[in-house]
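A single chain, nothing else alongside it, follows as structure tokens in the form predicted on its own.
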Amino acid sequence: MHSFGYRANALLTFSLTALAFICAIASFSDNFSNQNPSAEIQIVNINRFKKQSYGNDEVSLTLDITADLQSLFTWNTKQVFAFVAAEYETPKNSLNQVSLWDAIIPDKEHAKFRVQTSNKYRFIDQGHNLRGKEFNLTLHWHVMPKTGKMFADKIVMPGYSLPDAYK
């Protein structure tokens, strides 16, 4: 006869591999789901375009951000993050993100939205390469699993720029 540990050790270390393969199975699952996502960003004004005192440029947005990020979620989601960033070139970097605005989805029924908004975070330039600067304004999202990897992904929307003079 086995003693009590050895049947301890043994109910348990099977409990735990299938667990792990449940949770491997759910997680490679969430690769046949079928995503796709759509956004729209519009500026709808820009409130501010000024140059710091200390030489760095400064931009204030408002922003009509609406999407669509219902076909993100599956059983396996827990939440999505998702945010809105400025992107564009220097001649110093190739590429500038600046984060304008962001929110966590909690579930499917959040997910379709419209929100009208100034920019959240301050749009600054080290610097002062904003005047005329054309730029992208992209979607970010990071799903974020009950088990499993978390994946991101980006919609780009190109055509934004700024005026060639402070307002």
The other form holds:
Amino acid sequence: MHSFGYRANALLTFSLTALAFICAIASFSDNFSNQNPSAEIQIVNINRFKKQSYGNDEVSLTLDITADLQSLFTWNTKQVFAFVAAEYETPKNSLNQVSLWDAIIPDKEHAKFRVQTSNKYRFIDQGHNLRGKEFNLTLHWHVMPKTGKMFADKIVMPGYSLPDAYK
Amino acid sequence: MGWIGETMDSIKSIKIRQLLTQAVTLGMIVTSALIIWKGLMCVTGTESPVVVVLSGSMEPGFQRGDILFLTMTKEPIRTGEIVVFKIDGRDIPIVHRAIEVHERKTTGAVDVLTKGDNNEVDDIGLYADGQMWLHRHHIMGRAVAFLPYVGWVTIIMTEKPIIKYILIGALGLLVITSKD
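Having gone through the form predicted on its own, I am curious about the other one (the form predicted together with the partner chain); can you provide its structure?
Full assembly next; the chain just shown is listed first.
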């Protein structure tokens, strides 16, 4: 019972179990953090709004995004992935979600920000339904922990709309 | 010389019983591992409840060697979810984030576009020729939790199979030579 093999085995098993336990507790502690993020998005300009050669509408716009996501960071947070998506309905699709911009926030200091940017990803509809379309802009965030359960949430901001005619 | 024969017989019989017990114990260990794995598959609803991150396309969130826990529920797929999918005709599961979702009113079917956080462009280049969207049957699960570094064991065993054989050989030796 006292050979090297037995001792090594016991040590390895114990350390793995202890590590697993610590990871579980770290993840569980995330449930107790108090989170109140806030955000505001404004459309600064619609740069381009046209119908592509094969029939789909495309929009290019400039957004002004202000957000305070500092309360999402706990000691177990590795990074927060934030993105803004446009959500709207069309006759064929009950829901369309198109991601317009995203950012990786590596720590608490960078979590309060204001950025003015044109859409990082192309906003193309499946069809040509975007004239005069009303849509929501939603700021989603995905908290990626150092270990354990990831969780995500969002703030929905309704009330944006596209112009009635191509530009 | 009769008692030599008797002793030989008793020694042989002990060895056989010991060998059988060891074989049964080994079988029990393997079977319980299998039960746990299949049980996990049932609970999470996906055929691969645990995957290892193989590429750096989701850095800095997921590094190579991390393991991800997946589930697959009937909930609709939405942007921001980290999905694991397989392209038709290719074996390797890919772990990326959904950045665009279009859901049909009539059928509830979805068109999904994905992109790795660390990639410059979306995954259209990864899909099969002529494929513009992923559909629900391509997606094996959603990532809900992760553990860092634990997956390196699997990566090493896959990329240097000799280590796999050494490990299994050593385990086998341990089982045979152990006195319990």
